[in-house]
Amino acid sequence: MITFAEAVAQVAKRTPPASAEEVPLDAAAGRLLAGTVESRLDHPRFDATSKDGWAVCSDQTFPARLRVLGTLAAGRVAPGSVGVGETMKIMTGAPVPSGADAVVPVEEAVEEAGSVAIDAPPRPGANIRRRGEVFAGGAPLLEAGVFLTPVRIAAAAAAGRRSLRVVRRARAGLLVTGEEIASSAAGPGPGQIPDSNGPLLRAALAREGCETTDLGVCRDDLAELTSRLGAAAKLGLDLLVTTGGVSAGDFDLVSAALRSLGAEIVFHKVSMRPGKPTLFALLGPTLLFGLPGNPVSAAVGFDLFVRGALRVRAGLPPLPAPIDAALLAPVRNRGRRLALLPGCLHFAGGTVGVEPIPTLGSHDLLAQSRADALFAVPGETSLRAGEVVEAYPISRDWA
């Protein structure tokens, strides 16, 4: 058995870079940045008014009264410049005239027919976006490894980027394990149990944007599902998931199937809670993560160690970096093993608290989906509340 530290080390070091693939920007949506992008443009392309107002020279006498060149909307370039004495009505968005350094605000100005009252002399630049204020062509704009959400795209397109270049995807399968999983619509039948690790995983895969493979459910037979697993090793996987027989009882069977495959088993049983009897192995190039049966430990087992092989691939490290949080509650972890209990994290007047969830178990499930991160109690310690834990956020946009 190894710590929960040297697992997560060890998925590190064994799960290669992803390669890389170009996208439009409509689908770039949700995926992980593959390289910096820099702008090809600046952002504003031009000096353009904020406001619908005027365009005027900032620097003549007010209150003043002047002649009225024309209208400029946007899109659209003026013909001439705007000179002392003169001004120009401007619609928001449109470029700023040459000559004028201000836009007055419609509000703040009375127009007759040909000119245009202003009393209160404008600020140079007021209502103006300069030109590259935001970002200059040739700045970096997004860093690799970011989560492309819509802003971020929308930055890019205005950055002048048609296409990203981005993680590809992972290929995933996914292989539920045991006689007790009611694997038909009908329900389950005496001594079953309704699947819910199998939508648990598909759902967990499917929010970090694998491409998966559903192998089904998998009897407790050592012949069944040694072929299973042999059949899913020639698929071209990057990673397979199991859930189910990697227990220490007579029919947990996922080792002595990846044993007689030739796999590479790199770890099997960690020094935490839940999730202790979580394997790693190598069955060809694909990376194997044989998730325990219970529903919480699959889900704690994913967060930590599928999810964790997903970030190295795209360049990020495997955990987000913890976050100090102080205890609301008080917590007792009795046994030896490291414990990755769930909470909720609550922000407020600078300082971080996490809020510890009453658990049945590793079977409790409801308690387990109102938490947003994990925190960490070592074995056989007791903690007051204010004391303080390190706690794993484990929502999908955390950094």
Ligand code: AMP
The other form holds:
Amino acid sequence: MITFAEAVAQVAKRTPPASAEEVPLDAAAGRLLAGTVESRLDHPRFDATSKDGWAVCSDQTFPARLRVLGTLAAGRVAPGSVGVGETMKIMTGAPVPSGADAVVPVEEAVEEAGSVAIDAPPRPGANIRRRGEVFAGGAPLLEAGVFLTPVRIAAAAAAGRRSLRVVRRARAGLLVTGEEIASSAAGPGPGQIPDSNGPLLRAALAREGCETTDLGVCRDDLAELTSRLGAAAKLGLDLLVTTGGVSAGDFDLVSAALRSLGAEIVFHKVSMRPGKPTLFALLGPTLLFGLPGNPVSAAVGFDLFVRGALRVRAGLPPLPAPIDAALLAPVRNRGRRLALLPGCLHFAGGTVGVEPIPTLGSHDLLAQSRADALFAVPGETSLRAGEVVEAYPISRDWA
Ligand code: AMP
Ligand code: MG
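Alternative state: the form predicted in complex with the named molecule, after the form predicted on its own:
Let us now look at the entire complex, which starts with that chain.
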């Protein structure tokens, strides 16, 4: 049985980088940037006024009465320059006319019959946004791997980009296994249960931007499992996620099916709780994640291993840097394996705290559904409130 850290490292090592594709800005939201983006334009594009006001030369005597040369709307360029004793009314966003080096807001001037009275001397540069002060053409703008939020897309647009190179979406397959999974819309019969892992993992894959092929529910039958995994191996998937059938029971047949297909089993069993039976294999070039059937184990395995592979594809480290969080209540891990427990992060009073959520175990989806982080407690360890643990945010965008 390997450690959690070794398992994460193995997934990272076996995951190839993704290829990239160019998409228009309007299709880039939620995608991951494939390479560093450089600006094509200065931003601002020219010296522009940040106020509706009067463009003036600061280097003259104030109070002053200035002759009005005209009015300049945003989107227009002044026909001539502004000299001492002169001014031009300009609107927010308009280019500052040559000769002027300050803008006096309309509220601070009195306009009367072709001239304007200004009392206080403006500071040179007042209310002017300088060309290129936010970024210059050619400057790096967004780093490889960043999650494209609306504001990052806006920054790319301001930089003159109309499209961006993004990481190609992963092609994923999902196979749910288990004799007990109710497959009909009529609901579970005697001894059967609803399928929670199918919806869990389809939602998780969709949230990560994968194109998912739903391979349905497979019975715990070696021949059927082997043939369905064999067929999945021919679909050209980047990753195949299965759930169930990886524990030590008589009908846990995923690893046997994989072996008979000649898959390379990289690891099977990780010293962690939940998620001990997790299996990771290479089925041809397809990364296969055999997640346990217990729903919390499947969720944790997805967040830490499948998501880890998706991050590595995009050039990121498999796990985001953990947050150091102070425990808001004591916890105890009696077992030997590393525990990854559900918690709620609290950001108050200048420190990050994590509130452990009581859980009945790896079937307790309700406790897990309240969590926004997993925090790590080493094996055979008791921790007091106030002690610091490493927490990994889940259920929100990790950007
Ligand atoms: P397994 O990993 O196949 O031994 O399953 C472990 C536990 O998870 C059992 O209690 C199963 O009934 C349950 N389980 C397996 N698959 C699912 C599923 N798709 N949805 C909900 N529970 C499941
Ligand atoms: Mg099963």
